[in-house]
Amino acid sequence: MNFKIRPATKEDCKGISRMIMELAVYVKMPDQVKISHEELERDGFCQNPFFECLVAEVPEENKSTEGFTLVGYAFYFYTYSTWKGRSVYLEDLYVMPEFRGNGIGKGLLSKVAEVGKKKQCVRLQMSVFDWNTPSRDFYAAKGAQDLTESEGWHFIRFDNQSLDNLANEAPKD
C-alpha cells in the first residue's frame, strides 16, 4: 500500500486527537482521554514544543471507509538518561485497524528510531500493556527488550490529589 510518514503539522491535530481516541477505545480507556485538539495545537507547535509526532498518510484514493486520508501517528518526546545520556520516549504508536499489516506501523517505529539517532540519542523506549501481545511481539520482533522481565523496571507514576499532595509538600522558597 502506498503512504507516506511525515511529521505532523497543526492542522493534522484534529485527525490526531481522533487517532488518540481510537487508541484510547482499543486500550479499553476511553475514559481516560482529557486532551483537545486545541491542547495538542498549543503544546506541540509552540516557541518550545512538549512532543513531536509523525503522521502516515495514505493517498485519497486509499482513504478509509470513513474517509480519512490520515491513518496513523508516532507521539514521543526527548529524555534523558544519568546513565546513558538522550533518549526518545515513544508515547503512541498507531495505525488504524484497516490498515495494519502494510508496514505503516513499521515505518513510524523506523522514523522515530531515525528522527532520535539524528539528534544523537541513545534509546528508544516506551510503555505497552501487559495485555496487549501483539504490540509486544511486533516490538520483540524489532529487537525491543522487555525491562520489565530482565531488569525489574516498575513504571510509577503520580497524579491528581497524589501530584497535588506531593507538590504541596515542596520546600518553600
Given for the second form:
Number of protein chains: 2
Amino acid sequence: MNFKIRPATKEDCKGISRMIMELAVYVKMPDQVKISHEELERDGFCQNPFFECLVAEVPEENKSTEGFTLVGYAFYFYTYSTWKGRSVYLEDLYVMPEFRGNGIGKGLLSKVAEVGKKKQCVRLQMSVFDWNTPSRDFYAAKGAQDLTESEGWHFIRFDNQSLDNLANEAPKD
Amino acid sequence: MNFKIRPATKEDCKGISRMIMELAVYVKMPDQVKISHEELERDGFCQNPFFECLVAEVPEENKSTEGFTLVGYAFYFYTYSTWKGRSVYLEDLYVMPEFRGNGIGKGLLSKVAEVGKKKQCVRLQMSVFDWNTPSRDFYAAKGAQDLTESEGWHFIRFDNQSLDNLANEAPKD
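Based on the form predicted alone presented above, generate the structure block for the form predicted in complex with another copy of the chain.
Next comes the full complex, and the chain you just saw is listed first.
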C-alpha cells in the first residue's frame, strides 16, 4: 500500500487526537484521555515544543472506511540519560487496524529512530503493558531489550493530590 | 543542617558529573557512565536544553570531608502524555551519603514538583530498580504509585546496533 510518513503540522492535531482515543480504546483505558486537540496544538507547535509527532498518510483513494487519510502516528520527545546522554522516547506508536500489515508501524518506528540519530540520540525508549504481547513481540523482533525484565526497572508516578502535596512542601527560595 | 537548593549553572557541571558517578557506584553500574561534564554543559545550557537540574549546596563551613559544597542534585526534563499532557520526569535524585537524613532529598524532590506545577505539568515520574528498597519506600511514603506493579508497564529500549539497524531501515522521504 502507498503511504507517506511526514512530520505532523498543527492542522493534523484533530486527526492525531482521534487516533490517540482509538489507541486508548485498544489498551482498554478510553476514560483516561483528558487531552484535547487544542492542547496538542498549543504544546507541540510553540517555541520550545513539548513533543514532536510523525503521521502516516494514505492517498485519497485508499482512505479509511470512515473517510480518514491520516492512518497512523508516532508521538515522541527527547529525554536525557545522565549515563549516556541524548535519548528519544516514543510515547505512542499507532496504526489504524484496517491499515496494519502494510509496514506502516515499522516505517513510523524506523523514522523516529532516524530522527533521533540525526539529533545524536543514543537510545530509543518506550513503555508497553505486560499483557500487550503483539507490541512486545514487535519491538523484541527488532532488537529491543525489556529493561523491566533484564534489569528490574519499575515505573513510578506522582499525580493529582500526591503531586500537589509535594509541590506545596517545597523549600522557599 | 543549612542547605540551599538552586537551579544549576554551567559552572556546576563538573560537580554534577562527580555526583552522577557517585550515584552510578551506588546502583552498582559505574562502568555505564559515558557522559562528560562538557556534554552536560553543551546539552543543558543551550537554546533548547535537553534537561534541567537543581543542585543542593551547603555553606563552606559544612563542606564534605573531601571539600565539596555541592552535595546533591535533581536532574529532570519535560515529557508529555497523550492522555494527560505535560509531565516532568526525574531522571536522577541524589544526596551524598554523609549529608543524608537532613531533608535534602525531600527538598530536591519537592522543588522539582513545584517547578513542574509552575509549567502546568500534571505528573512527576521516575524509574527505580526493584532491589532499591530505600528509594522505593521513600517515593511510596510520599504518595507515588508503582505503575509496573499496578498496571504492568514494562520499560523497553533500543540502543547501539538495534538502534542503527532501525534508523537505516527508515523509509526515504
